[in-house]
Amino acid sequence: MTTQDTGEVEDLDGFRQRARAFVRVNLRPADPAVVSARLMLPEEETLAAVARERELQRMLFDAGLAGICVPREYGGQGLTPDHQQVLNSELAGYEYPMRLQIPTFVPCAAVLFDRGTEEQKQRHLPAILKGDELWVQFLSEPSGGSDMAGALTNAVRDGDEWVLNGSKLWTTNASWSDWALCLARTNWDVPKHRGLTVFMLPIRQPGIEIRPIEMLNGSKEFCQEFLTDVRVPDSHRVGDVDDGWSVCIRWMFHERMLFNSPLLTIPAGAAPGSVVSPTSMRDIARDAARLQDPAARDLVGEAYMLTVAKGELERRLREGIAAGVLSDQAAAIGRVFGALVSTRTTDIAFELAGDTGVAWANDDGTLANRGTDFLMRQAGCIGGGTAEMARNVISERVLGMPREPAADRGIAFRDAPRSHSART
């Protein structure tokens, strides 16, 4: 990317010493705890942390400071990962717009990028960098879980619109985002992946209905969604009819790569969506009065290692996949190693904890809402696609193993063997 005067590309000192400057002068010292996504707030204030979210993104935008990597038509800097990773080091220990990141910008934004229509990335690009725009996924559904290609939810072409109804759910943010990327069928005559296409909607519109689902530690930040007559322009789809696959190939692929993606700004040593790092391992141990115990000490250390061996691999997977040398598909070896390491690290925590992870104060520090943590903490390996179904793609895909049996391929998805409830 370039700068607008001169057209050389700004060089990664300058950039620091500018974004330096912008996030000392006008940003506010994060709560440890919203960083961490372990803040579960009112609907009032989750609003007004959402509200806040958006004039973050929007004064970033201003900045100069928005979509470091997307190119410059598009409203964004046009500059390198390398970039990125400085943004995201200047920001760590600072407020920044959390919720905005995941699903907005990866993998929606990411998807429009690849896949989107030239009017489709000049419309809605530009709007999600500066805030206007938050996006989710409207791609799971209750019969379905995890396979994507089994979708229910029924598109039907009318004259140059279509018609969605279905069900989509676990959706992220659902309850105060703007548009979604939605996965319909609009073929039953073909096998099941040849059937698809993706759309893309304005959530806040007559035939959606929202309902929150709350969670056990609880949040609502999953939805359910009931879409009824919902008119999509043929103008808001996204790729070619019955091509949706492909979409969702590369929509995969950046829910695998997710934290790896140059398109987040998320600030270095912040763990979103997680509860535990190797800084807070230690601080578990402190409060738990455990930093001299050996036991403990090897815990944190197990800790650390795994997210080192983690950040390296996921560096190894980006540069190798970005240099040709590795398949998309191996982005699913990052998915499963994130997952249990999320889910041992969270173990750990718990661990760490002793009994106060069973009963705890609100004033116990780093050792309260532990046993919420574990007990919430195979969320990491379905969120995104389950850990099983990247296994899968590892076997088959990457190391070329033969296929496991499916009893509806090959035949019309009209055909398919489906449960009774997915049926009905």
Second form
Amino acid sequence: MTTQDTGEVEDLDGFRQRARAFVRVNLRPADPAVVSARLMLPEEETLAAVARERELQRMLFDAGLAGICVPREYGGQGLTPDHQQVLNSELAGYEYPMRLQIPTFVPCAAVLFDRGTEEQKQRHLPAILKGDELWVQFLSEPSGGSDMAGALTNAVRDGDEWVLNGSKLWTTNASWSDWALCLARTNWDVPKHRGLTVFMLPIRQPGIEIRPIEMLNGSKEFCQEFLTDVRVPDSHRVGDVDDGWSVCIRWMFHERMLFNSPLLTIPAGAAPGSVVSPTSMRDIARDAARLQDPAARDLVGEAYMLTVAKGELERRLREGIAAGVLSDQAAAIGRVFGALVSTRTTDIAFELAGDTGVAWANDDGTLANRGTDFLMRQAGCIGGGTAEMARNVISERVLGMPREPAADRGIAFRDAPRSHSART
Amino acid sequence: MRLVLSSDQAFFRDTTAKFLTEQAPVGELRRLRHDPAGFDGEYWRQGAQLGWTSLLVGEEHGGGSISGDGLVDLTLVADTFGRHAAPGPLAAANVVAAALSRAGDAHADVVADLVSGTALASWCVAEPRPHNRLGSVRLRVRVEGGDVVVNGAKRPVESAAQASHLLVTGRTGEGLTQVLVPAVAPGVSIVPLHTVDLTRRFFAVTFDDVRVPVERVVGEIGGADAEVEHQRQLAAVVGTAEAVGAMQAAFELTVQWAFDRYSFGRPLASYQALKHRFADMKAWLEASNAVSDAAAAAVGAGSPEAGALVSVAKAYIGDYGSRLLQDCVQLHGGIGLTFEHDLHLFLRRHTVNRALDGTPADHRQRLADLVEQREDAA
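Given the form predicted alone above, what does the protein look like in the form predicted in complex with the partner chain?
What follows is the entire complex, opening with the chain shown before.
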């Protein structure tokens, strides 16, 4: 999404003054525990936080600070990524609508903007910017996550409607969101990429059962959904029938850009892209009474190095893609690097915490729970598409190496080999 | 190197690339293997005409930049040097030219010779073990009447035997002093060291009661600490940009090899185990470019983040660049370890630059110092 408007663009200094005035008058200081994103809240507190964040989004909208890079005709400001950066820096240290950013703005709103009809955009983008609609992704399925085009959720046409049946998995925030972008199979008699279609659907309806999934660290942010005879009007179809894969390509691009996207409003320094910030690593070393230990300082320095390198790489990719020097596929480079950095920084935090990381008291500060983070270490290499898939993209699409052989290429999807559990 | 260059910058870079393709092809690099200087004076003079030594020099001293930021422009030359594993003490020559130009008009004659390439100067800053950790300076500079007297040892000093002048960083009391010493001054001895690079030359230089007029002092006596830090940053920026150029060349060579080389009836590039290693290397390479460019921009602009970004670049590119280059060797197999193959030219260049101006571990310690002092970053 970029500025489509012509005419006068608000100058950055004036914008900064306007953003600063709003932030100082209306927003509360950020709760450090929330910023760290490590806190698992009880359900009622989560719902209260979501309500507050919808309110914050509405306040931003009313103040002309929502959808900075979204064109005005869809309720946005028609400004530039530089304006978004200014807003992000002015928000540093303040509360913000954290849960609305991903996946509502990126990738869902971004996909709607790219591929929705004019009517769909008019209806949903302003609602999203006002905080009225939170969106989720109905993408992965129990039969496989990486092989997205192997989706089994079935959509059958019935007059002006479609009837959907199947199951979706790893849906973030489904328990308190409103709409979903859903990938479904509409044709089983063509190769897998050519029989997919994308739909929009309200997720709180009788045909959709939502079950939270408890992760090993106690988090219940992910859900599984069961769709039974869910009826979707054809006007809620995104893109052409059987052309869902071309929508998916944009969908995956936005997912890989994620924290790099100019559509996100995240206070500077608060992006939860890595488990720990460089200064928090210092704080762990200090709490562990190891700040003077050269071995610990080496790790603190390494974590700082990796975090800065990640930010600079993302900036390079963003600029290169915007300038057309890099293809959209280069976003996969940032995804792989993010995985490497989150893995290593999690290791470092756990190493610095020592035995307190696995046996802690309530007053052990930054050392507490590091062992749990370590157990969840691979999340950064799995969520949002595995690092292995991104490595395929880099080698095949960026470096031009031969594609992996696929046993389901060129044959009708109903005949493609699949997991034992997914056979019908 | 930056992904987006102005047309002037691109032309500037291409001019040096074309010159190096003609004047420093791999056969020439191998021929220079046993040459005492590692390059000839005419090569350097012609390079100076292309702007190799004038970018950090003020216009009043015959220098000037292409884009307004001479250091960023210089990294284009450095990157190209790395891609060609080109001969010549690019970092040392530029650091001395910059230091002398920044100090005013007192050394304008030497600066003019450096800019024209008719003379070479080098920077004596690192010291023999156990004082060879980043930032350590023990060499003494004392004032006696109208003279300063220099005592101590420096190593490694690049191209010291080819230099007409040596910029010596020493200590006067608590503070640092820099002195421009003619290489032929009595009491200066220069002994060659062995090195892993084919064309670069390093020396151990000792100063035994070397006496020069006080006018040879560059900047303030005992007050050069900030300048020395700036020079370290310049040297590191040029060194990392060159290292990234070497990584780029080795990576491209290895990608091409993976397409051309067949095992079991198919190209190496078709094996997923190897494709994934190439993907990781590509990520390291792009991150190396990103941190190198960020450090150059920060130092060039005098940003308060310059010191941190330089250490990030030195630590990251040193560490992950070595991983990349050694992986390139591994993916080549035995041929990658032969003298006949070109890969080692780039491995050598990166390896030297990794160890100069502070090792990755030195810079990680420095980053820990910076983080410790930081109030609250994120």
